[in-house]
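Okay, so here's just one chain, in structure tokens, the form predicted on its own.
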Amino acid sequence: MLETLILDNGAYTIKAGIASNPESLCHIPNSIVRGKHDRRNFVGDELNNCQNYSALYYRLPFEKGLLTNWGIEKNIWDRVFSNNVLKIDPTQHNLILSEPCFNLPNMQEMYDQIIYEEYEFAASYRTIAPKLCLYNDIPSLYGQRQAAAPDCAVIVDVGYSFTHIVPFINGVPVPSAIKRINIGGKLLTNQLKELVSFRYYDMMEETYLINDVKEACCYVSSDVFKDLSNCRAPPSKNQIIQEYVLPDFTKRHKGYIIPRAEDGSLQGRRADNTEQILTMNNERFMIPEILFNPSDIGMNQAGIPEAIYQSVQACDPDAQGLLYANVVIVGGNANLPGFKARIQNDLRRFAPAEYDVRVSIPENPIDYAWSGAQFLASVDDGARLQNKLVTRKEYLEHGSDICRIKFGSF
């Protein structure tokens, strides 16, 4: 029986590995990066070898959440399949591949062409990442015993380019109720980059560095107005302000937060004179706040809790109670501290009082779709997956039509 390769092809990171070997899972930057100082191109995981992360130039295969540049993507996939990373022969493997929600038909045909004609995979199953998340043990997220997947669930994928809210009833997504918010990790990083450049240093070319600052310092506030008031206090009494030491890429290749003194103040724990300090105050929580109030930056869209409410209300009324009780948040932004509690509190205000609201975030929300695909490939010795696969022989005989029929389109 052929091994199954799982490729969760995210716009920011590719999660790739062999289903039978969880330790093979690797995270590959989905980009080709040119270093200004290294003067070479870094394909995928080669970015780890970069000596100076300042002023990197990114070439991305995804644009506005859709895979538009297969020339770049193919170079990255070549690297992933090569002896440098996974060491696999595509012709001897089945493939589970994630695609964006609402992927365009002509782009889906390009996926199939690359999979079956370029790489000659033996068979493949292409679907959206939220669908793969359903194969995980969702009841255990709420402290319940392992059971079959819930009849109804809402998967909130807070990704790199967009945030998608996808409700499922009996394991099938409800296309008319899927909501998309044009905000993701990329927009938050760019917004922080502009804010820091306006208030402190010119960081408009420092995408990699600002992304590190965002991941280290930002959090989701449970009371924005209270935190804004606290930010106006003197530094010695301000518990929100942080000082982030920027890397110089000679002695330090990674920035860090200066720890506070024992009394909680910043006094007495200053960096030396050779270090550049970035002071993070209300930026820490006002950047993630965009996910909840897009109108703060002039976007006429609902925030995540309101969009979840709109999505559930667009479903069958008989299923709404179950949907509110099974909200699962995945994606890189779900790692922001305070994210789950804020969604829970805000969604409780929107949802009807007679329904319970339960929100969960997996231990590793970035890999949740991959782990779901792994379960699909292993359950019943792969028999469940076999029913979903389209073989290369079927593709060569029927073309992309067979993939459209068997995979569906959302």
Second form
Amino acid sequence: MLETLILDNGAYTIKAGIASNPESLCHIPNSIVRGKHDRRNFVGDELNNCQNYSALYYRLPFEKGLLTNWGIEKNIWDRVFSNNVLKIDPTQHNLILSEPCFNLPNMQEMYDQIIYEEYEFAASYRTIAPKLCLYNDIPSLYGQRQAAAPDCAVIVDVGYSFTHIVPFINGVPVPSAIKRINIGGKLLTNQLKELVSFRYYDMMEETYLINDVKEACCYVSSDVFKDLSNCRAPPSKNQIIQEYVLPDFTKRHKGYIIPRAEDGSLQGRRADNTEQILTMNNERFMIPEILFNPSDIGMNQAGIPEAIYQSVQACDPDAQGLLYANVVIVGGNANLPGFKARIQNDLRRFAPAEYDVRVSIPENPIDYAWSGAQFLASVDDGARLQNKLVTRKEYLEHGSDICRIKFGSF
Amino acid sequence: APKRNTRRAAVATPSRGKTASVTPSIQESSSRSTTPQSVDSFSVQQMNLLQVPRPFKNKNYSAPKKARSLKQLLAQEKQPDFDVDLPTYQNIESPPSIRPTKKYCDITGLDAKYTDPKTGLRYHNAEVYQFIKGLGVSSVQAYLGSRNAAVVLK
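Switching conditions: you have the form predicted on its own, so give me the form predicted in complex with the partner chain.
In what comes next, the whole complex appears, and the chain from above leads the way.
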């Protein structure tokens, strides 16, 4: 029995690990980064060795969420398979790989070519990430104990490049009901960069830093107008305002938020004035608000709750109640505080009154697809996985068509 | 490092054809010698420069595939990669029909077997013809205009 390597190939990070060893899961940034001050290229997880991460130049293999540049991706995969990270020999492994939804057929052929002809994996299974999420124990997210997976579920994948809402009926996605919103973590970071550059300091080149700021400070507000009016209040009454100390890359390499003093007031600048402070006021919640109201930035698309509603409405009416009751949100942006409560409230307003609306977020939304694939590969010693795999022999005989037939395409 | 498939073809011998073997061929030659060792001997080893080992080259090197940008891939998606003549829903074309045109009565819309020689109106039966006989010029032009057959004076 060959080992199975699981690669959740996202546009921001690759979640890679061996199925038989859940601790081997590692997150590798899916980019080659050139440091201006370090003057070298960091491939994948070498970014952790980077000392000075100001003005980093990112080269991403993904363009608009689809993998176009295999030259870069091959370098990153070589690093992942090398001795420094996972230490695997592709010829002795099966591969479970995730691809974006609605991947183009000519790109899927490239995937297959690289997997079977370049790396020569023994067998592989390529599918969309929400399908891998489905193999997890979803009822436990709602506190239920149930032996079988739910018949129907809606997986909302809020990722880096875009957000996909994928309803599943009997474990099969409903292609006509899959909805996409072109908003993801990348757009939120870029928007925060622009906002901060306009209001405070020029951060247009500091993607890594602003990403840290976004992850530290941003949250999803339940009542936007109330929070906006709180922001206008003076700092003593304004509980939202936060001060983020920017790193200066000589003494301090990581920024942090200054906690409030005991009486609740802000610390403000210290006497020696060596620190640069970024004040985060309404940016804290207006940036994630873009996920719910894309029209804030002029995008003619629905927000996440409305898109979930549209997606469920496009499904079989008999299944809609089941779909509303099993909504799972995965992806990096689900880590934002207040996300679940907001989606629950908004979706409750859209959904018909007779249906129950249950929304849940797993404790680790980024790893959920990986752990679903790990479950698939290890349950019954991988018997369920065996009939889904396409072996290298089959590929060499039939070509990419056999992959299209066996994996399906969404 | 993972084992890499060198997809370069096997080293090609020159296609001029006389030396077709894969292994380096040793040929007798009475021409000038090329190696110092064979100064005294009459047989000289001819080298096939394509097969000479090149230790400085990286065996695992494969030339990078050209990376098509997303715009190019989307354009390629729109074009068909099969034969242009293959009928699909987007391109079913047929030559114009050679059947005689079906004529309909200008007044009633039923089948018109007859044509009034004076006005050119097509009619269904004698009853319709009696009606046509009583029409004024402007009405006749109006009926003819409904099938774009009216006389237009420029």
